[in-house]
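Single chain ahead, written as structure tokens, the form predicted on its own.
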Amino acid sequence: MSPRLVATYRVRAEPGSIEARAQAIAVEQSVEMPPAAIDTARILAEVVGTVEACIDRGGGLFDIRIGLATETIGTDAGQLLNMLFGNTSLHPDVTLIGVDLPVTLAAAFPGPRIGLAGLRARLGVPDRALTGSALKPQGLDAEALAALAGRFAAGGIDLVKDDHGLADQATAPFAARVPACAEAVRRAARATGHPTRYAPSLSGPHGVMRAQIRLAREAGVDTVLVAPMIAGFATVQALAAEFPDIALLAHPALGGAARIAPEVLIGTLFPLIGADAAIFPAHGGRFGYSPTTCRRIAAAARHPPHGHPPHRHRPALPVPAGGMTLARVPELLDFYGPDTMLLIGGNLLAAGAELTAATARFVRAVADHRPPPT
């Protein structure tokens, strides 16, 4: 029998009918039929979910452990979230909230091939957090998007990206955008010394964004956007195994739709799949997610909950975003610690002609930041 991963949901319900609940759920996400109906001991045996344990968290709330063989998954990443969620999403008070991964089905998928420690080596900070920033907003064209490209590379900054909104528009086509905005960036970086990268966004069917990429790497760019709730699971793992060479940083958008724990969707899949940084909202910004969610989050990028030795997956960089200030680098430093990328785009883009300014004064906090003492 082939070792079983297990999902953890979080479920509401009443007492009374929480076993009863358990048990779908475990049919659900394995057979989707009566177990009664089935008349082949194997099958039963080893593919047939099992309830691993039901845990009262109280005021109506249970977590249920449900072990599912690894044979329904194979090496299909997209199979791997139908298995783990497909069908039991469609019952709103059910929330996937963890998932354990035997060390035969870590393997099967790429985890990040650059990682935390490739991009530091890419760009030179052996110690320090990292420091990016976004090009916005939608309806600039190529020009003047590679403007901004190259002022925020003047001002020493280690990754300049997308907007994620940004996509093959008319606008900014993606042929004139990207070419343009990596030259700009490069330049900056030739005045600089510092090797700043920029990150184009992906966007359409998997045909599209393989050409995109090659185009991209052809302009000399090794770092991509990409959205993995968008693209799809198995898109971003077949663009991992294709491209090992090319950074794939993660775009959390659509990720709220699907009532996964953000540490279980972006912190430990996004990277299982592939994905060498994960952004996710921070707190205290745009969106609502806590001081807890987003240390659960980062922890899970940077320290992956599955694939032990010799399969141990590499970590991966975790990047808080969302209305972020450059006021608030101090607080976010000792929150998050050096392994991480801030990412400010908005506060440094308000300051107009002094966008340069701005960027440097943000690289240079980040550099001086020291922790508190423990």
The other form holds:
Number of protein chains: 2
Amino acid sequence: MSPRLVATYRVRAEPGSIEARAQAIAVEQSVEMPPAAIDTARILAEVVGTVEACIDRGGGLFDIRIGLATETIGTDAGQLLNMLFGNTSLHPDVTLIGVDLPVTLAAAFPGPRIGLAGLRARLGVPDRALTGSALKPQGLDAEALAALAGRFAAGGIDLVKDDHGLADQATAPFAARVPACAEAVRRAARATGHPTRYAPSLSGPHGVMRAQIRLAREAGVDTVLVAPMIAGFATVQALAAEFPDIALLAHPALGGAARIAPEVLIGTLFPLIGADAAIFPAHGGRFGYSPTTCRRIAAAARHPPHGHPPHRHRPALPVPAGGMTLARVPELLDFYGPDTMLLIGGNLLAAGAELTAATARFVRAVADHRPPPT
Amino acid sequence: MSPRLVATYRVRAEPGSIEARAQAIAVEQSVEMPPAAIDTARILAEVVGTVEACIDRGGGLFDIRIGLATETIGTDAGQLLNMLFGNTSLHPDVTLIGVDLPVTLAAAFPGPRIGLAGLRARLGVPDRALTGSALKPQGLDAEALAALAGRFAAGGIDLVKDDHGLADQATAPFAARVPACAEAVRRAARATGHPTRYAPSLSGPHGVMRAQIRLAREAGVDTVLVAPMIAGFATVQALAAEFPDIALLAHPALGGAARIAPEVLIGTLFPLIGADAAIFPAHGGRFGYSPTTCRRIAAAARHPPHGHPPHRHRPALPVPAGGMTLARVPELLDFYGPDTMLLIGGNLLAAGAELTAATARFVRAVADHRPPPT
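Please show me the structure of the same protein in the form predicted together with a further copy of the same chain, now that we have looked at it in the form predicted on its own.
Okay, now the whole complex, with that chain kicking things off.
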């Protein structure tokens, strides 16, 4: 009998109906047919989902823990997501809030290959928090984006990434943009002495992304951006396996806010399938994530919850982003701690002609920050 | 200047803040930075999203129509989804409820290649509604699933599809399951004289799905099942382009219920990127979709809203499913009309040893149904 993973769902239900709801979800996420119509004893015993616990959270909310047979998943990350939340996502009153994988299943997924420690090593930054920014807006041509990338790098920043909206548009095609930005960053990095990284954004189906990574690698790039909910989990898993030297930054686009808890989707599942860093909407910015949610995402990324040594995955780098400002750096670092990359885009870009100086101030603010006395 | 597509979002907001919210969404889904920090006139005029309308729906809800430059999308289906709802999905109070594509952008996407008319032609069914069922449960081996497929086909059903939970598991690997099921269906179809189709479920990244389709095609299969939200839009678009002879049935897994209106996601976008048929949760079954939502999904699938001749896409086949019963066939057909496939799984499987007879009753009930007098 295959071991079980446990998915935890938060369900809104009448108290009198929760047992039936829990059973229905256990069936929906496994055999998807009436158990009474199954006449194979092995399937009834080993494959039908099981209700492991049902906890009343008050206010009409219940947390139900459903055991699912790992044999229904195999080793495909897309199928993992399908069995965790495929059909049940169609019920508007259910949220996936927790995933516990047995060691054998966790070991089937790559986890971060480079991760927090590898990214630190590449950047030569052993202990302080990391700094990042984004190339925008869409509509600039490759030359203008490259000039912008060079100005960020001249300020000594650790990472310059493409805006996630940059794909392979006619105004700045990938094949023109990426070598130009990589070269601009390399040139500036030679001047500063700091090995700033440039991360282009991948788009299209798997084969196109693979060609994009090869092109980027030829341009000296070792870090790329991908949105797992748009690319598909299986695509990310395949890229992680094919390019062990390329760091994957996961972007939360299309990740929603309401139906898979962000700490599960962004903090746990993205690193599980190969993300080395997980970008997420920081509290107090343009998005509505609470401080508690943000703390949980960061903690999940840094402390992979699955498996035990030697199967425990590497920690990933949490990257809060989205409407953060230079003025908030001390507060953000006090909150997130040093094992974090702060990603500040628009607020630096608003400096206009002073972009490099603003970037240098950002970098210095992070480097000079001292943790609050505990 | 590239033409604009218009995305309509339903937003919960205070009346006094809606104009600012609308502007913020227009920026978020385009340049994603403060317009004041953009110094390129062309980008301000042509790339920054525009608020086209803002309609008070009452009860604190507003429908805002945002114009987005098609140049930000190009021709990639993943990027289409990214620009429609990437970052804005992270706001829990926003739902994507409408998409209007200009002719030029619609023409960049394939639409159904086979569609409703092509599926009817393959099955030799010019006018009545179509019938389908699903192979379950997970955990059966290839031989048992093939036997089940043969028994469905012996009842004269039009389509037997894999349960969307069947992937490439050890109990019934794709390479063993698909030829066995295809052969069982072919043998039964020879006996009945009706060209029943078998549709296996694809899983894994694009390259694996491509190999699965090739294997299926060698086994005589011309129809497959794929879940676009798990596979990724770009993967589906690529498969549609690579296999013009293979009908794609779209499964709604992971499609959620709350944040992209089902008629947009399932009824409009899935066919746009190449789905020939769109499976959706029928009202009154296991899922909570309302009759109105279901009617809209079916209408959108049948009447592609995009473009004008000759760029108008083919109609797709709407496929209500999920907890439907044989007893409801007349009511369901009165509701959905004949350009529909009814997909009844568990209720037929519950017939056990009488599966073929129950299937034949289902087929006869559909064939004998007469529309209500109008």
